[in-house]
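In the form predicted alone, a lone chain appears below as structure tokens.
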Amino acid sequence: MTNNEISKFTNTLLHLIFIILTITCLLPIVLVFMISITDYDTIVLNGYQFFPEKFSLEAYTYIFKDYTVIVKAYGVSIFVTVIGTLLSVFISSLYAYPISRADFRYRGIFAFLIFFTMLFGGGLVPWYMVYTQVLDLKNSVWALIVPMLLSPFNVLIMKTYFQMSVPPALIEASKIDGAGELRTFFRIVFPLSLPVFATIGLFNTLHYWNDWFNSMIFITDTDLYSLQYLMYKMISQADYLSRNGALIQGSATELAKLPGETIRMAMALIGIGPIVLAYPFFQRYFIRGLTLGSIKG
């Protein structure tokens, strides 16, 4: 066995720790499915059942009464998602990699303007105002886009990782053999810095995936409603009528079996949709990354 060998035991060991991590992670996902495909009843008289008794569509029924709209959130927020991550991520490098620079005379200060924001905010009223008044973007597919393009967390993410990867001497080179700042950053750095671009990119997939608030802010023109806001307002609707199908006139005793329960699981399934395949997408570029320049060709 040599020093980077692992023994029997221990590559065992491991193999058990990350099967029982995995079935931890998929059991939930799993119970959430079974929930939804379950008859509202049976979940009443029985609780949460891995197996359940009678297997109902119901949710699911309701849920695509209308599938057209789940349809236009769907496409809102695929479109808010790709766009958004893509802008987002070159709007950072772009002020990250300057600010990674030691010979870039105004790096003080645009530093501390992006740590200033990370302390302070002009709060909610002023920040509406900004969208709505002055740049105009109520019911803008773009008010879903614009308030998230550039995070100051995310920004001192990449400037550390530009400083701690980048070697200035190899941008020195660069400027030797007669590129720009333009050719340099896009044929030098961009791919010495895969691992942060895909770490970025991930973290604004999973941010303007799951937001929901600058839906509810913004957008009162129901074809620009995302998936999430959609989700958060057929719930919302499906408890009301539960609740209160007795108060409602004509339809009481159908409004008062709405199954809501389920149709909450059904829900969190169709919002989990394509940003389960985001991080398989984003991984290849964490290990092609991690492991340029480790063989010398």
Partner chain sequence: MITQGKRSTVHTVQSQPVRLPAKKGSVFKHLLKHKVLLLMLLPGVVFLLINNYLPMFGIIIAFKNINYVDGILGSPWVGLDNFRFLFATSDAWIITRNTVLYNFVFIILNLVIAVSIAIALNELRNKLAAKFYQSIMFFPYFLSMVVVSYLVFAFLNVEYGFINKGVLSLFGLNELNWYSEPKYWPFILPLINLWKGVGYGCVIYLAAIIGIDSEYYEAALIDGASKWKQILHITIPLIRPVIIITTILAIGGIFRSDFGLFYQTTLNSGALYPTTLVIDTYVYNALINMGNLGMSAAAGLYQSLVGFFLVLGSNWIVRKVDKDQAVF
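To test you: the structure above is the form predicted alone. What is the structure of the form predicted together with the partner chain?
Just this one chain is shown here; partners and other molecules are left out.
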């Protein structure tokens, strides 16, 4: 067969471009990391640098001296992510399965009911009022979970997967053997569709973990701050650290010496942490899930 590969020169050139691109993708995180381990006086003198003159771990020591604020925020984030992901995968699959069944006559109506929400919505104000006035979820941890329970995009991916991977004959056979719908769903459909459950589970995990918007509009109680929202507070309010410095540092008299800039960046890294660790595992499923979604959009 004739060789249809690109020339050696083009290949090298492309590799070069990609090396630059990948470095660009990682550079900002390296910068934040470097700032977090820089000595505070060096920052005041030289600003943020990739190669600090003097290293120091004081930002991390400050943060870990009194860690209750961070531990609380981590707790909220983990709770919301775990419960939210489980519930939303459950509800999404329960919605996707019936509308994937060709023998279910009303699947069109229910499919329309969910996909119409992609086209039109009431807007933020009425939505906000439903959650605060009707459901009364202000300052409730459920305000961080409920709004993201069901997304049309996830349902679409699951529905497509069920249609492709579970042959109708199998469902028929299971029914002839005397299994009810629920039994068929949990014993036949679920095991055959594990990859899509994993994909959607990961999508949801990421959305719940990274969410700060719901905290921003529904939460004022500091005990219910999620990790992302705590980080938002730290960057959005320049004086947040000095006002709440006592929480971190213990003694208010030393506030002037608080290395605010480095603490901020150390905090950002503590917030990124779990995602970096989970990333290699995450991205494999994500790519598979996205591929699936794009083949049959």
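The term rigid core refers to the maximal set of C-alpha atoms that superpose within 1.5 Å between the two forms. Numbering follows the first chain given and starts at 1. Predicted model only: the values in this text are computed from it and were never measured.
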query	finding
C-alpha of Ile37 off by 2 Å or more between these two forms on rigid core	no
Shift of Leu230 between these two forms at or above 2 Å (CA, core fit)	no
